[in-house]
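Form predicted alone, single chain, as structure tokens, below.
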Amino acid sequence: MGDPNGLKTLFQGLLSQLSSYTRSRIATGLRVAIEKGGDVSMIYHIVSMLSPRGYYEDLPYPEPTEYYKTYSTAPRIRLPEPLEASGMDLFEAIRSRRSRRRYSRGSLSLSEVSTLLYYSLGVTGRAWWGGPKRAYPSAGALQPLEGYLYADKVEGLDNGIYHYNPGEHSLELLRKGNYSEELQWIALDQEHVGNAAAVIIVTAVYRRTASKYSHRSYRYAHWDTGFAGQNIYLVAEALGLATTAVGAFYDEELCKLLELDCIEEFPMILFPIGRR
């Protein structure tokens, strides 16, 4: 919508369901938006700023119920238990961990997805109140990560899109097909994407954060994204493999492939996997 009108009736109708506070920092990050050339992400770094003269309202996001997605009726694959040890110590892994494009033509063994998958993702052990504790650190324990996997060259596992099930360790198959031509292109034609044995795509389902954290909410998703994608970095290294972190992607489209929505669900990072 770029008629003006049009703009002041939906944003008076967004500041009528806000507090005089929120309302006030509105204002503000519109000013530092405009002084900065049009930034309008200053508004909402302004918005969700912490501050002793005022607190957000309530989001009405309710308590979420579960930790994690299961698609009940796709047919699953269990994966096999996941390295305990990969004979590189964890500083080595940190001196050599970098960012690699370049990928042989090789696979990527059924053991070496469940050890990504695990140790970025997975279900470690259980909080004293029953609930999972997971491979990263999560605001509020809320968990609001999804992985997905496409899978191309991956042995034991049909070309295809598949749902990671942290609960289970299990992968759940979404849609079979050769995707890597499609996912090169919603990556902007990165060749590395399309080149890629296998790519984990990460993303948020906001309302488990934001049930708490209102609107510093999408703050904390991205530092939960970051937690986990170091964690694919240091297993990558540890295994001898190849990655590097995708923040360029036509947002929409890929969701359109993963079938979300883009709201409730939206993505936040690739990593494309391959052998050195």
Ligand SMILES: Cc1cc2nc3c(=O)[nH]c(=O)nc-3n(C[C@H](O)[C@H](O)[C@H](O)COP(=O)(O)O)c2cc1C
The other form holds:
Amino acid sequence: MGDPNGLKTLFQGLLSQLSSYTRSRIATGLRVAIEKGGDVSMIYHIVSMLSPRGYYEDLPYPEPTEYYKTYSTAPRIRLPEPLEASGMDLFEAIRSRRSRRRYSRGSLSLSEVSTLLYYSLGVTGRAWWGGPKRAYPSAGALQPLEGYLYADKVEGLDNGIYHYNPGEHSLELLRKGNYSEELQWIALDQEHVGNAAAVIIVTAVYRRTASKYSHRSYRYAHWDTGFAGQNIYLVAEALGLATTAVGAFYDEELCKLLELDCIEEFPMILFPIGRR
Ligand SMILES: Cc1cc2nc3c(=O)[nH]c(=O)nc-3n(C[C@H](O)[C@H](O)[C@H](O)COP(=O)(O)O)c2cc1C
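Switch from the form predicted alone, shown above, to the form predicted together with the ligand and output its structure.
Now the complete complex, all chains and molecules, led by this one.
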């Protein structure tokens, strides 16, 4: 859809769905994007700003009835209890945390995987209305994030792709197989992704957050991801493991691997994990 007439028709269709307030924000965003040499991110940046001068319309997403997905027919592996303590002080973990990209050939134990998933994305309590509270803070407690694990060298796990069910603290097997090379290619051929013993993939189910925060939701989903991601870094550090955040990946190819549509749910970041 490169032709200007087609784009104009699409754009008119969009504008007809929006309030005059949002339309004026888009106009400002377009002006800034042009001024900045075609930086289209500025359109979203401006549209998603909060302002005392107005508010954008609600989006047509219902309030969530669930805060994590369940693949009910998938074979599941109950994870062992996460470790209660790591032996490393929190302040020390913060100080020594680094992005580590060299992984030995050693495998991870299921207990390490359990500990990483629980303290990053796990359910750690209940809210007053009965919903789950998680190890990461979440805008509106709407908890858009999902976790997937690709296991390459994890004791007790077949190689393959799993979904983390935080309610049961279990892994749901989605697909057996060796996907290290494919994941490395998807991550723009970054070798540390292919060498990892496991890769945690964090995604977001956008409508959970968008049911409340409208056009600001894309920002919120990324903030939530940052908090969960720091948890992964610090737990890996405390366990003496190695990881690095990987934000460079081909989105649609990763969605295909995880069987996601990249709109309702989309990948946010990867964390290859390995032994040092
Ligand atoms: C959002 C985000 C995306 C990143 N993407 C990559 C990546 O694709 N590949 C990589 O090797 N490191 C990636 N990094 C790691 C940064 O390069 C790293 O945090 C930075 O160099 C600072 O080093 P430190 O984490 O050791 O303090 C990413 C970090 C963040 C926060």
